[in-house]
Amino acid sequence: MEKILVTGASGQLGAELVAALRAKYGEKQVISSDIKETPNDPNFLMLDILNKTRLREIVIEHKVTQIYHLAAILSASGEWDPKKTWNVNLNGLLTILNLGQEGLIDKIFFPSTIAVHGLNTPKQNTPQFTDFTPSTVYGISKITGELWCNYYHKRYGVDVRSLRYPGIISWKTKPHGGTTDYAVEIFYDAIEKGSYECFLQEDTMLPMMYIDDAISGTLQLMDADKEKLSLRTSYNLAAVSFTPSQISQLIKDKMPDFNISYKPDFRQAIADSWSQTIDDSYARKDWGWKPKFDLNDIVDMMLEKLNIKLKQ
């Protein structure tokens, strides 16, 4: 029977991944962990990912078989303290890979990101294999993490799997510290204020994905036959690409009084270094990836769910 540990479980992706894993494996089979406590979760454990001793204790005591390692400092937040971001994002991963090398855990998931791309990366239909010169310490840490994952698999046989997520759009947990956060913030402000000031230019196109697609893609990859996986760095993953202008117009179609203004900040330079559309053919070929939600679906779901949530 699988026993799963999710690090960074209080974040935007973690909260919903924990719920999906518990629905699949059972409530008590999935331990959530973070440096801040999740209320009303009897299967939560406090864990600083840099505390190697405590992490090892949890793995051994609870007989953990899989780790979904989500704990990280994100792109925009990471620029305020690059050394701390490097320490958290890399050394936590290396500790977990070492546990895999020792045979203490069977399978590891490591999330990568479009932040591994840089100014020299092709912006349209970005290929799986391309130039990686990220402009943020977050992106640098993630591409380095991909290479470590590949190294541990090739040299030690560690079963580690990874996805390069685009921006993730979710209504349950508000994101913090990311460059694609506008695509969630815009819905909150549309409902609560009737307007939104965007920190990116109106024509900034970025790859995005609805949370349900992100979760299903993650579980599909982790369930895939390991013999069918041709990549142990990280799979490109794509769903939709759009600009602030495009998503705001769809919101305005539903809420005619909604207005958007633009005040680009330092995150504009980060966004400009990332891809606009992505080729995820390896994921489609190797393990049958296919997204379900287009931009119209996302707008409908976010407005519907947030209208309920914010009026409770």
Contents of the next structure:
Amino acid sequence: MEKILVTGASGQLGAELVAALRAKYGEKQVISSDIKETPNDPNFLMLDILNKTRLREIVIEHKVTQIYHLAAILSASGEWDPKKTWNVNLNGLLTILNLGQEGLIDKIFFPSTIAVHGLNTPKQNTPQFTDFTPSTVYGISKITGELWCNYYHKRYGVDVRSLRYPGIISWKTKPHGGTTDYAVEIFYDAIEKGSYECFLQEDTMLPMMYIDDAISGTLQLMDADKEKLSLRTSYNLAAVSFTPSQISQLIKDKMPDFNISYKPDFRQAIADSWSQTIDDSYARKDWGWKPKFDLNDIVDMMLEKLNIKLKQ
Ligand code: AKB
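So that was the form predicted alone. Now I'd like the form predicted together with 2-amino-3-ketobutyric acid (AKB), please.
Next comes the full complex, this chain leading.
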């Protein structure tokens, strides 16, 4: 029977991944953990990912078989303290890979990101294998993490799997510290204030994905037969690409009084260094990836769900 540990479980992806894993494996089979307490979760444990001793104790005590290692500092907040970002994003992963090497855990999930791309990477239909010269410490830590995953798989047979997520759009939990966060903030402000001041320019195109697609892609990859996986760095993963101006127009179609204004800040340079559209043909070919939600679906779902949530 699987026993799963999720690190960074209070984050945007973690909160929904824990729910999906519990629906699949059972409530008690999934331990959520984070550096800050999550109320009302009897299967939650406090865990600082840099505390190697505690992490090992949890794995041994609870007979953990799989770790979804989501704890990380994202692209924008990472720039405030590069050394801390490197330490959190990389050393936590290395501790987990070592537990895999020792045979204490069977399977590991490591989230990577479009932030591994940089100014020299082709922006359109960005290939799986390309230039990786990221401009943020977050991107540097993630591409390095990918290489360590590949190394531990090839050298020690560790079953570690990874996806390069685009920006994730969700309504249950807000993202924190990312460059793609505008695509969630815009819905909150549209409903709560009727207007949004965007920190990116109107024509900044970025790859994005609805949370349900991100969750089902993750579970699909983790369930895939080992033999089908030709990549142990990280798979490109795509769903939709759009600009602030395009998403705001769709919101305006539903909420004609909505207004957007633009005040780009330091996050503009980060966004400008990333890809605009992604070639995810390896994920499609190896394990059957196919997103379900297009931009119209995302706008409909976000407005519907957030309208209910914010009125409660
Ligand atoms: C960020 O904006 O930092 C993240 C990401 C694309 O990895 N959402």
